[in-house]
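Given as structure tokens, the chain that follows is alone and in the form predicted on its own.
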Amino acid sequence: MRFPPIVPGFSQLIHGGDYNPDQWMDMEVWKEDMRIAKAMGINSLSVGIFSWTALEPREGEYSFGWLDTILDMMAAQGMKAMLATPSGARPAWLSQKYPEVLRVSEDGLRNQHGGRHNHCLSSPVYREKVQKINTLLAERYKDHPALGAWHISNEYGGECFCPLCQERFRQWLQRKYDSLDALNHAWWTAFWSHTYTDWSQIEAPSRRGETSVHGQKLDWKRFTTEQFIDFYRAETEPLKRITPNVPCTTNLMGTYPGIDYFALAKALDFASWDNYPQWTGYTKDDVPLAAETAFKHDLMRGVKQRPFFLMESCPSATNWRPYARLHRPGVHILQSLQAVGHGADSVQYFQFRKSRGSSEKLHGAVVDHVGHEHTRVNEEIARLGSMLQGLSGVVGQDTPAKAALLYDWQNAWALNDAQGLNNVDKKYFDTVMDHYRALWSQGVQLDILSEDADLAGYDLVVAPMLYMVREGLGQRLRAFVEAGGTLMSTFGSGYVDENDLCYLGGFPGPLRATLGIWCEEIDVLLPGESNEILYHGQRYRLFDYAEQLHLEGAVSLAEYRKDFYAGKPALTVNALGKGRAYFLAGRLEDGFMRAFYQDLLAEAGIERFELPYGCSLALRGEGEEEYAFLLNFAAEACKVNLSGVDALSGERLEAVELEGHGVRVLKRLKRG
């Protein structure tokens, strides 16, 4: 499937950066920036992200002339602007005159002016001021040829505990539950005599108040997500009204835990995100990091099930990392084309020109403090710009995935809040990555889905640590298997419902009949402690968890070899209808995961590839429009036994040789 370009009428891969001309206010600097941008193959800039004071230096006094000039200069070069709303950081005059716009901390203290996102999402004053400046921006630039998309605020996050937010929380709960009896049952407040008898008694969970009612904590996180959705809709109301054909987004942050991005994404026209992996450049540790980064790209594609924008990345050293390490030669191109291969229709940077002062003055950029483009980093940026121009056929191309992996924010909230299992680290993300990495290393194309997603069209669904099984999911997974699908589930699944209430009648709750097992108890292995299983005559190490289960129709494929549960099932399969459901009772080493999934993929009829360690394959498009991104995340060269036509040079390749950190993009990939 091919989607239309995200920026209407602009059928190029976006190449650009976060540009802050209001930090310079110098026409000669601006002219030089435009010249360098053109030399780098840059066709887009994000502008105005933190420019509220420059646009409105005093209340009701506006200064748009500098932004007019910048957008005119961009239009003259055929560039598109990701024009931002400035709500991510308010002017000092706004905080001083209207202190109620500032957030209240979990400890009940009103924040002082400073930082970013230090605003109350409920504040009527802040919403009014944001809508006013956004209306003026939309009215002024609605017909400007440079306007490509609206960049809403920047990296939403955080919470506010002020009286307004507390009252909105109560109102939200009343709409959800209708009665206190329903709320008390859902939260199981009879525990410790925490039953509420009046709505006014309810406060947000906090360090100085309620911390033990898990349903309450879960609902607060859901409410916080709804707060951001509501605030986003308020921000975009004038933009949607005045510029209905200009798409809107806000930049997400991968697996940021504070917001359910699947919920927020429903309000976005397209997803975008900020990617800052810390590559070593030399060690094999970069390979698991490459898999994790690929997962996050797939997740950001998954929240809208269509191509996304890479809104921020760094062409070299990221200053806020523990070690602000330079990208080794080739790594910038490698990480950028990894994003494109996994569904990005853009490569954008923070930042275009380095700041002279404040906290990000040493953050990597296109234009360094030296002020010209004759640098090692610029050589690589220019080379990438040329490559992106040659790959314009990728724009809008979807990823042909027949396998899906469930990753769910609400599940993570409930699991990580549970008092039990491993209270140091539940290992949810690590377990998800065990399964993702095994598939990624074999070139399997994956969609990342929430618990609420439609499973039609997939042959394999992987659902690791599905602790929370919300209403309807159990039935949909059963129907998926009965229709011929392959389901992979694991330990720690089917424990609670959407209210964080334990399922009665035996775990894994709604999955019990589908998996054909009853999980009686689960052992938590200490750090350094392990068990073993035997699979195809090979011993593999099992660690972290060891669920104890009974067969109820399923067949054991491997058993524990140690401890009092030696000989009991550790890996099972249940035939159901036309499909099969597998269950893995503990975490296992990568060697097992790769071998097991090789068997599973063959059974499910899903395409896999033989790839050297550190090499990955990402596909976009199908048939004559298929693009295959071969990426080597190891420092050593490798050879891949795949043939095709180099998408950039047109050269026919019978095999692909990749240098360390090398990339090749093929068309008409030949299998076998």
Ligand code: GAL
Contents of the next structure:
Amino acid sequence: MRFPPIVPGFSQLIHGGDYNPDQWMDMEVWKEDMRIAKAMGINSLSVGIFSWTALEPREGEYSFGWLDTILDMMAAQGMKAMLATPSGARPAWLSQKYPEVLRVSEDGLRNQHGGRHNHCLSSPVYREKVQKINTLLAERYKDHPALGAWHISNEYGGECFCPLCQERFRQWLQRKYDSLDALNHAWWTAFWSHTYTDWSQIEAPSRRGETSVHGQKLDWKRFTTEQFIDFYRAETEPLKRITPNVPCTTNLMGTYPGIDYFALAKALDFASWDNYPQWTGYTKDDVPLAAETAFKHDLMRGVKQRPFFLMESCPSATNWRPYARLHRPGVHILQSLQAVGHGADSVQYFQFRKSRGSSEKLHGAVVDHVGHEHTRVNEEIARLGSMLQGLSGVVGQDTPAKAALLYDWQNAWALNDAQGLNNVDKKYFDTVMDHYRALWSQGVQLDILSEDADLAGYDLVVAPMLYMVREGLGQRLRAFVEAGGTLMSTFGSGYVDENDLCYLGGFPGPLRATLGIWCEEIDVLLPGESNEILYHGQRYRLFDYAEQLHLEGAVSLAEYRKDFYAGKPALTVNALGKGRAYFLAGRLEDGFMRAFYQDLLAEAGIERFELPYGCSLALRGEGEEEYAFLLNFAAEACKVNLSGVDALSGERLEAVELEGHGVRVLKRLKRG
Ligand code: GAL
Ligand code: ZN
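Can you now output the form predicted together with the ligand? The one shown was the form predicted on its own.
Let us now look at the entire complex, which starts with that chain.
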């Protein structure tokens, strides 16, 4: 299926990035910027992200002239602006006159003016000031031909512990629980004499106070997510009213743990995110990082189940990394087309023109301090620019996935908060990646879904460490399997409900009958320790966890070979209705994961591909409109035995030779 373009009527892949003309305020510089943008095949710039002071230098005194000029210059070359609301950082006069807009830290101290992302989300003054400036921006530019989308604030994140936020937390809890009895039960407050007898006694959990009541900590995180949603709604209210047809987004941060992006994404018109992987190039195997980055793209597509924007990425050295390494030749094009292959309808950068001063002056950019475009980095950006123009047929194309992987923020919050299991690292993300990598390396197209998603239409659902099973999920997974689906489940699943209260009557709680097992205990392996299983006569090592199972209808496919549980099941399958439910009791090495999934995919009838190590395949679209992105993350050249037509050159290829860090996009990919 094909979605309409994100920017209405603009059916090219967006290429551009964050642009801060207000750091220059010089017409000669701006003219050069436009010229260089054109030479790079850039068709969009994100402007105004931190421009509040440039727009409102003194309270109620406005200065839009510079932005008028920039937008006019952009429109003159057919460019689209991602026009930002400036709330990510505030003018000094605002903090000085209304200190209540500043955040209060967990220690209860009011922050000083500095930095960015330093505002209280509850502050009525801040909300009013933001709405005012947003209204003026929308009224002024509502009919401007350059206006493509609204870029709301920047990378929402953090928390505020001020009295206003605490009060809103209490109100939110009252709405959620209605009665204190219900709250006390959900939070299990009889523990350590924590029972509340009045709503006013409740505070935000913090290191100065409550750190042990899991239900409370979970609710605080949910509340923080709600705060951002509410703030976003307040910010976008004037925009939605004045420019109803201009889509809004805020740039997300992949797996950032502080906000449930599945919840926030419901409020967005489209998702966008900022991607800064630290590629090494040659010295280390970048393949696991390539898989992780692919996963994050799939996740960012998953939060809206449609194409997204890659709102920021770095064309060269990311200056805040421990080692601000250069991208090796080809890596910029490779990482950009990886994003597009996984569902991005844009490749955007931080930053267009490099700052001259302050902390980002050495951050990679399109226009370097040298001031012209005759650089190594620009050569690759320009090459990518023309590739993106040639690939405009990709815009709006969906990813044809028959397999889904469940990744869930609330699950991560609860699991990581648990005291028990492995307290150094629960390994949720590692476990998710074990499964993802095994599928990604075989060219399987995957959707990433939350626990609340509709599972209809999928043949395989992979649910690693589903520690929290919220109301209804148990039944939905059961129905999915009964109807013929394949479920892949693992250790650490079915421990707690949505309030972080343990399931009574045996783990994995609501998954027990579906999986046909009872998990009596779980052993935790020490670092460096391993157990072992045999699969098709081959030995594989098992790490970190060893769940102790009883078969209740399931059959064992492999057993532990060491320790006091040698001979007990470690991999099981339960036939249920027309489907099957698998359970893996520990973390297995990659070789097993690959071999096992190869069998599982064959059984579930899901398409897989034979790819050399480090090479991945991302598909968008279907039939004549199918685009196959072959991406080589290894430093060595490789050959892929797939044939098709090069989408850019039209050349017919019987096999695809990829250089180290090379990419090819094919149409009419031949199967079999
Ligand atoms: C992002 C941020 C940008 C810029 C960039 C540098 O997180 O949104 O404004 O700071 O990092 O890599
Ligand atoms: Zn606050």
